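This document starts with one chain, in the form predicted on its own, laid out as structure tokens.
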Amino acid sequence: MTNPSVIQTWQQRPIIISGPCSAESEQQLLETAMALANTGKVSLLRAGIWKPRTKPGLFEGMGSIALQWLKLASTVTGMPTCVEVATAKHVEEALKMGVDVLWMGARTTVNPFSVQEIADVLKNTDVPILVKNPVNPDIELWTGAIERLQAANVKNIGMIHRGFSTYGDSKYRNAPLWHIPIEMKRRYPELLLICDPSHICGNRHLLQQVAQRSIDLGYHGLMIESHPNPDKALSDAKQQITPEDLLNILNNLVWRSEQSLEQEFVDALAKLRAQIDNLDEELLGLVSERMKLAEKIGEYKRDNNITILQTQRWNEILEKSIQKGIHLGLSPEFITRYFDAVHLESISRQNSVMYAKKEESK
């Protein structure tokens, strides 16, 4: 049975998780913990015990001995603790040493075998566990991890958005791809959703911006790495900040509520939402009419033995639409995503027309 005070902390809003990327020594962890406790803002003390690294030879954490340091830090500061687990053995060792909250890392979430192993150990417990998004932008892997824990009747589950690995240049270490956690929030509105700006940014100077963005989207809290001497950290030095800098960030964030009881706000929002509902209905009607025209075009292509995909025509439509969209205040990224979806549906409709003709001829 989990300590009721831990469940109370779990239900705190906002919930702030902080501590070093890696527990490097007893002194380093104690110094960090006491400084974080003095901020009066941190809900849970985190520390990396076992560090899964991309390449061999990098610092992979101090291992189980660091659990003793974490327990001492918790005793001294009174803060509940939080660690990453990747195997059933990690879970057992962490719980044996009194760790209060667990989290599953991005590399673990991608492996259903590892997720199931952890779910089996936690079956029918109320031990809180957070699930980080998988390394790659695969929402079904993230969903699958949540469902495995739910199937094991794990009672306290939350999610951590830490960004996604993508190709190409980016100012982020891991691209936020905000639409994915937003969709997870829609699917699991009852679950805690935390942002991990440290791993999204991979640097210090973007932390405030990303943290504020997550709060504006209704996230329930933050996980930010903190170290007494970040530049000397043995892992992820560039993204860690001192407890003093963490306090400065937290003090400058604007925390928002999802609802308001002010009648003027409620009435104004209702009117604007009614307008959006009307426009959405009109848009659906127009898209439906567009698809009917696409089917007619499919019939002409079929009867004249013309291919469905007309690349030059599509490129012309997209280029013209992007330019027009910019003048209307719409981003090129949005226009491209929208027209890609419309184009795929049009191709699907035209393909159905051609396929139907073949079926009739049999």
Ligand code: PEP
The other form holds:
Amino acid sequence: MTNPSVIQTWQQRPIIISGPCSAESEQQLLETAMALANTGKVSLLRAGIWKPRTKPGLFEGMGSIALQWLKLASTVTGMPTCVEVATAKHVEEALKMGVDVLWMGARTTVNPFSVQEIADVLKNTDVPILVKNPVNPDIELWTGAIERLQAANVKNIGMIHRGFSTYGDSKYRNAPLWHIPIEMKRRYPELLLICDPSHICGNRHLLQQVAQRSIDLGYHGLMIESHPNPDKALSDAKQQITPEDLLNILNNLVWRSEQSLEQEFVDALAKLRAQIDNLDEELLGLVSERMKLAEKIGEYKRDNNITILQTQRWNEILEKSIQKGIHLGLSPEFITRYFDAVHLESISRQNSVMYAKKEESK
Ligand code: PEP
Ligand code: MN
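Right, the form predicted on its own is done; let's see the coordinates for the form predicted in complex with the ligand.
To see the whole picture, the full complex is given below, headed by that same chain.
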């Protein structure tokens, strides 16, 4: 059974997890832990012990011996601890050494065999486990990992958003793709959702803004890597910060709650939402009218053997709408996304119209 104080920590909001990317030595871990404890703001001490690295030859973590350092750091500071696990053996060793919370790394969530192995070893327990998003932007893999743990009756599951691999240059190490965690929050409103700005950003300069963005979206906490001497870190040096810099970031964040008890605010919000509901209803009606017209056009195209896709017409619509949108204060990106969705649906409707004709003439 998990220690009740860990469950209290787990339920704390915001929950702040920090510590080095990798435990490198007893001295480094103790120094980090004590500085973090002194901030009075960190709920859980993290450290990587078994590090899944992209290429061989890189620092792969200190392994099991570091569990003793973590235990010592916890005894000295009173902070519960958290490590990454990728196999049943990792889970068993970590729990035996008193680690309080586990997390599944992004390279593990992608592999259903590994996820199942971890679910099996945690079956029917209340050991808290945080599931990082998979490296690739596949929401069903992330959901699948949660479902495997739930099916094994693992009782304390949470999620960590650490961003997604993309090909080519980007200002982020892992693109946040915020719509994916937003959808996960919709699917699992009862699960803890933590943001890991360190692995999203890949550098320390963007941490503050990504952390704030996650709080604005109603995340329950943050996991940020810290190190007494970040530039000398054996892994993820560019994104780590000192415990002092962490405290600065935390102090500069605007924390928000999901609900307000202020009647004036509640009333004002309700009025604006009613207006939005009316406009949405109107928009739905208009989009439906538009689709009916597209179907009519589909019938003419069918009867005259004309292609469904008319690139020139499509370009005209898009360009005209982008220009109009700019005047109305709508971004070209949004207009393009909106019209792409509308256009794809029109094409699909017109396809159905053509297909229906074939069916009838059989
Ligand atoms: C980490 O937290 O140090 C780590 C390896 O993270 P991820 O699985 O997100 O790459
Ligand atoms: Mn790391």
